[in-house]
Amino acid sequence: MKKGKKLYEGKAKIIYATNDKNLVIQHFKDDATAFNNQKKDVIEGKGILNNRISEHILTQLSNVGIKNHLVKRLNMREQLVKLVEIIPIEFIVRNIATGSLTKRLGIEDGTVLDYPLVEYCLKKDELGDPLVSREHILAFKWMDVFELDFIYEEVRRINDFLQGMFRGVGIKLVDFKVEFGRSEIDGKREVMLADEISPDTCRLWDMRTDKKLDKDRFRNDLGNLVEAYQEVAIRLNLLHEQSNIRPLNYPKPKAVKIKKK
């Protein structure tokens, strides 16, 4: 697959054209941002980990019938994905109250919600990605009612699957953000999961200690962000493969000598 010109650069990824008009290359950067791009840094190894973790999660979701844009991982930092028109809404699913929800409503941090809360934000950096309602989405035609109902059910299915997957490796899925896009191939229009699912887009807490294993380590100056992302990858059994995906500071396995009998 031939890599072409840059089509788009965001805060964490770059999209490149390919020689297939329906496919693009998604490159994961090491840039870290928070608070609507007010806080920035470059953290070596972050993009490698997000690429690998997101590929794993999207593959597993595809296996249970959640359509998404992933075709395959190409290398340490890049994926081949389907070209989609991103819907200008971020879909946030919350299982435990923290972050902006607690600040907006005065809810105690760490409150376990009785059922998943789905929120919608308009993707507008200059406006601070404001919270919007279902009525806003329909009134301003950002989606039609069929797309909105479909995505609502999809994010609940994604939440159920991710909660089980992370619980199995001792991690609480506190909340997460996803994006969807529209694709049209051979005249057929589809809505599918796009972007990424990684510790950049999820809040992940250790089940025993509530240690944060996500981008809150950068937001709140807790340090060791790459090490936390490594821990997620290790628990998901993703770092036993080729040495070329081993991120920063992850030790090489020691050679074991086998005694001859």
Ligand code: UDP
The other form holds:
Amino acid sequence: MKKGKKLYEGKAKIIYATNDKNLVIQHFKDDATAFNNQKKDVIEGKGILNNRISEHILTQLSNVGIKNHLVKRLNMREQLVKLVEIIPIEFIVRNIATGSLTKRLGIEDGTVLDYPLVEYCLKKDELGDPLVSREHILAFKWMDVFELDFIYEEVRRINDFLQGMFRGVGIKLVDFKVEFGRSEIDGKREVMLADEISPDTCRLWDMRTDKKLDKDRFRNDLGNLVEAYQEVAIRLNLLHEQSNIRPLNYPKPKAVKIKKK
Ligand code: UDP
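Starting from the form predicted on its own, produce the coordinates for the form predicted in complex with ligand UDP.
To see the whole picture, the full complex is given below, headed by that same chain.
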């Protein structure tokens, strides 16, 4: 697979063409942005962790029948993915109220929702990605009703699956954002999950302590972002503990004295 010219550069990723017109390379950068690009930094290693974590999650989702754009991971920072036209809506699913929801509606932070809440935001940076309703989406033809109903069911399934997956490793899935795209290969039109699912796009809290293991560490200046993402990767069994990586919450190992015989 030959890497071609840069087609698009976003806040956290770059898309490159390939010699196959239906496939592109998705490159994960170390750039972190928040609050509609007002806060920016480069966090070394973030892109590598997101590439690996997103590969794992999208592969698991594919195994349970959730179609997505991932073909395969190519290297530390890159994935081969199907070329799709991204639908201009961000789909947000919430299990626990936090972030913009609590501010917008005055809901107490940490309120556990009886049912998952699905929200739609228009992808328009200059407007701050405003919340829109199903009616807006249909009125302005950002999607047709079949796409909207299909994606609603898909995001509910994704939420069920991810909640179980993270619960199994002691993590609460608080909320997440996903994007979908349209593809047309040999005249066959499909809508599929695209972009990434990683600690950049999810809120993940430690089950026991509510410690934040996601991008809120950057948004709220909590520090140790890479260590938190590493902890997610370690718990998902994607990364082995390294001597210089001590997962958050784990007590510092005691020095072991070796007795001489
Ligand atoms: N989110 C995202 N990209 C965005 C906006 C939100 O990945 O442009 C994710 C965010 O990480 C969180 C969820 O969507 O997991 C809900 O975010 P919220 O609407 O609370 O926005 P925020 O408080 O981050 O502005």
